[in-house]
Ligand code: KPL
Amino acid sequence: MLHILGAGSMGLLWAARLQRAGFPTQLILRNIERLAAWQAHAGQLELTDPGQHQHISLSLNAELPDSPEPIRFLLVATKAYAAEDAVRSVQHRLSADADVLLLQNGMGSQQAISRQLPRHRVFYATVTDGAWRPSAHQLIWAGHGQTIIGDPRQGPPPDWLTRWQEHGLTLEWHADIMAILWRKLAINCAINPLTALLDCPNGELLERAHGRLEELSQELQLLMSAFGIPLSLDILRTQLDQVIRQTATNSSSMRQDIHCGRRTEIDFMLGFALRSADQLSLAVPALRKLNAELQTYLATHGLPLD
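In the form predicted alone, the structure of this chain alone:
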């Protein structure tokens, strides 16, 4: 049994993908009200995949954090700011040999959970799929992305990864997942805040924010180099442009959060980048200006600033 903590867009997408591949899944919902609402619809999820012209109905089981069943594999799909508390709510259920896979955006929450679970193998992943929910029981798989998984301690790939790949899940293993996370962080720091401020889909950034993308890319490349991540400015700009084009019609997670009146993950994107720059006394004025603008924007919408 694979337990999935978090039933937002990404948690439901992974539950659906794993269950369709033949792996039993169990959602963990945070309170009795959410569980009752889920069960009132018999756990039904309507998954639409426009790219594959598919519409699939699935039934997904759910339980509460204090259910008695031991957890041998935990996939954490909560927002970054909720991840530590969510894991703590089920930590007592983890078997001694349990593996944990983290799907959080940005950086900071992953390291905190690794410290929280020193005796378990904790894997980090970067995910670029696009998914959104028109309602609690509907999910649109808006864009098929790339999933890269790795062990921050640089251990070998786990057995479950091979089984998932053999059952048709498109996943990659990378020996240096921290370098991959830094690259993803840089892309998130550029795309998410700008799409939130401009209130636009990703694809419009190339035309509406070209100059700012250049400035941000220069500072982010400098920051990564200072932390030992070898990536040229030309490659970073190429990768950033590719992501923007590949997800042109997507609405970034930060833009979606603001539209829904939810707390954003700014502290695990720009916040982490700025704290990292402060550690090395690096001047990053474009990142600071973007963070200040976004903080003001969030304040005007009555949303938390961290």
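May I ask for the structure of the form predicted together with ketopantoate (KPL) now, the form predicted alone having been displayed?
For this one, just the chain is written down, with no partner chains and no other molecules.
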């Protein structure tokens, strides 16, 4: 049994993908109200995959964090700011050999959970799929992306990954997941806050924020290099340009969060980058200015600043 903590867009997408591939899943919902609402719909999920012209209906089991069954495998699919508390709520159920897989965007929550679970193997992932929920029981898999999984302690790939791949799940293993997370972080630090501040889709940044993207790329490259992440400025510029072009019509996750009045994951993007720069007394004025502007913007929208 695979336990999935958090039944939002990513949790439901993974539950659906795993269950359809033949792996039984169990959702863990936050409280009795959410469980009752889920069960009132008989646990039904309507999954629409417009790219594949598919509409699938499936039934997913759910339980509460204090359910008695031990957890052998835990997929954490909450937002970054909720992940530590969510894991704490089920920590007592993890069996000694349980593996944990973290899907959170940004950085910081992963390291905190690794510290929280020193005796378990905790895997990190970056995900570029796009999924959203028109309602609690409907999920749109808007874009198929890439999922890269790795072990921050650089251990070997786990057996479950091979089994999942053999059953058709497209997942990649990377021996240096920290480098992958840093690169994704750099891209998120450059794109997300600017699209939020300019209130524009990703593609418009190329015209409207070219100079700022360049300043940010330079600082992010210096920061990564200081943390031993090998990435030349040219490659970072090229990757950033590619992501902006490939996602030109997308609204970044931060812009979407702000539009919906939701807390953003800023603290796990710019916040993490600034704390990392502080650790090494590295000057990053462009990142700092961007963070200050975003804090003001969030405050004017009545949203949490972290």
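The structure displayed is predicted, hence computed values, not measured ones. Positions refer to the first chain, counted from 1. The term rigid core refers to the maximal set of C-alpha atoms that superpose within 1.5 Å between the two forms.
Comparing the forms between these two forms on their rigid core, the Cα displacement of Leu171 stays under 2 Å.
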